[in-house]
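Take a look at this single chain in structure tokens; it is the form predicted alone.
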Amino acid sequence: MNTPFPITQLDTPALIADLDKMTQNIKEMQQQIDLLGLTLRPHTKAHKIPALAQMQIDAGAVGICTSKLGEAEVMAKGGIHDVLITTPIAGAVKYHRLIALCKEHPKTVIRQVIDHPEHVKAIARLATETGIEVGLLVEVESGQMRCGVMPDESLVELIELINRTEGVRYDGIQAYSGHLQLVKGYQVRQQTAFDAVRDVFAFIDTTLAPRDLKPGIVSGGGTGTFAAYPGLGYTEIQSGSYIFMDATYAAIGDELCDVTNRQFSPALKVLTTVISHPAANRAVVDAGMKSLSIDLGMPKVTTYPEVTYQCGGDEHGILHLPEGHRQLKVGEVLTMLPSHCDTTLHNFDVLYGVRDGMVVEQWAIEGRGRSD
């Protein structure tokens, strides 16, 4: 972007991030990162941009995660040569789309992760007709009850067969806690986080180390537990949110308080209109369900804390404003902070940077929709 231009110009709903906030962001949990003696791998489903994806490897990230294969194309397309695609694929489409996207970049590292049997071989089978070898990790069940072998002979069984299978190269191993993210409170949250892959890490140095199995890469973790694993085998950390974070981030607490989260502050907003004001305890704006996700709860109101947001459908949002409150004006612009950063992105097909009142960034989200 050339010419700056103020904020006031754009049109509503948009989606914003505050530059500096963004910025310190990527900085403090690179740093957070780096003291654990780890490195660490940003989970890009987060933004699904590339420009974004490359921020973070400047400062200090060893590559990036993927949620689904067409998020790996983008990501490859644009730039970023080391990518890990962290959900399974299955379907002979997403086996030659895999296959082809190496193929394509040849000098991207791109690794899959896998859970089954079938997975190996299909995989296996096309890049050995291709000519090129696959890193896979396997997925170990780590409390989510989804995807994932479980830490026993099953998974000694899978490593044992990418060893012995041609086109396919056993990297390592997932172990990833989603569903404990948003546990509240810091010490409760970093015991169970801990406690949901003990097992993991005892079978690893119990049965897959004596048997010269152990993995290269343990990758996990996230924004809320990347410091919830001391004396583990983690070698890479997948947080994602962080770059933005979100209403629900900010309430899951820290290490001084159980209610605020104040390592990283919220830089992801999203700007709405009041379009109609029918009473004076009821406002109407124009970012509904197809501008704000509810996945998590409703977003908050920045411009007034005492205003509450309520889904109006899928372009209206309704606000309630509390008794003597002054009548929003018809054409006022509020800001929104989502509840889930994630999901709200993928509403949009343009994030704005904006720092000091002006918009000085614009990055279109070239992962929205790429949920192939």
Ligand SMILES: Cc1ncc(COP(=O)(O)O)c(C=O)c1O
Contents of the next structure:
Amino acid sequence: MNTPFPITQLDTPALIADLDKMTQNIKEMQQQIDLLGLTLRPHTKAHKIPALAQMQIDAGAVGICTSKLGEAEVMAKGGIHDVLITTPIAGAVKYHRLIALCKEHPKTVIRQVIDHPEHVKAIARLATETGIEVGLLVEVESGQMRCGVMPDESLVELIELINRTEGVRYDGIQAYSGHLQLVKGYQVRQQTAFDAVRDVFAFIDTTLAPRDLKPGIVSGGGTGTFAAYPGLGYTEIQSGSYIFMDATYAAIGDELCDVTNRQFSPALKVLTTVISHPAANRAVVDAGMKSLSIDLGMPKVTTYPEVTYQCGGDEHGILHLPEGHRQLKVGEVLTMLPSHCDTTLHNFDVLYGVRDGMVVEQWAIEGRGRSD
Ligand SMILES: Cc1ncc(COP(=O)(O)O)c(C=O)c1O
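Right, the form predicted alone is done; let's see the coordinates for the form predicted in complex with this ligand.
Below: every chain and molecule of the assembly, starting with the one above.
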């Protein structure tokens, strides 16, 4: 960015990241994963910005994850050299786009998660026609009952299909338990996460390894569970939200405290302006659900923690002031801590990087809206 300017010059609603906290979060997760002897492949669905992905790689990450092919297109175009697309794709348009992406970026490692023979055949057919090979990770059911083959003979059959099909390559498996990332309480979260994938690793040891089908890559884990799998056999961890730590994540606890996570700092905020104060106990701000997502609950009012936020619709946020609270000024700018970073980033075009009250960076959220 050219010239830094005071944060007070930002119009609202505005999305800001505390650069020192964000940088420290990046460093901390990398250190934790290094200590575990694993590699980090951050999930960039949290931020959707190639420049931040590059910061994570510069800090030691092996590459990145994207949820969607559209996000992968953004990351590859943005110069990211190693991308794993963690959601299976389907349909002729998608398969053609995947192959086009691989062809367009021959030096970029692009891998696709799959869980069905149809995926293998369709990707392989186009890859062979184009003269390329696509690396695949097989998603294995890990307790969420979402995508993923069961760790049984169907997994063996799918891997064997990949191995005998030209145009695709068996690179490993994905075992991700998304439903356990936000379990409150460190010990219970670690234990349930471990238990959820125990069968997967038992199957690898007892069935895949003897048949020479042991996965090279085993990818999974998130911000809540990155340390939950000692000795199990993961090779890389896909944590994403740690870069920002939204209000929901900040409340899951860490090793030392069951209700507050102090290992990573809340780095993402939304600035919002008081536009109305119709009653002594009620004010209204200009950030409704088009700015602050509410899928994981209400955001927190950082400026006045005793004030609670209620979604007032698309464009309005209603603030409830406790009895006797000092009246807010119409025009006053407040700071909010979003409840869910992924979906909040989805609402903004730009993320401003701030330090010491100054806006010093400005990133277009290029993967915003790229759920295609
Ligand atoms: C497949 C996959 N891996 C990793 C993550 C990152 O999880 P978190 O943001 O909880 O760290 C997600 C998030 O939804 C995901 O879908």
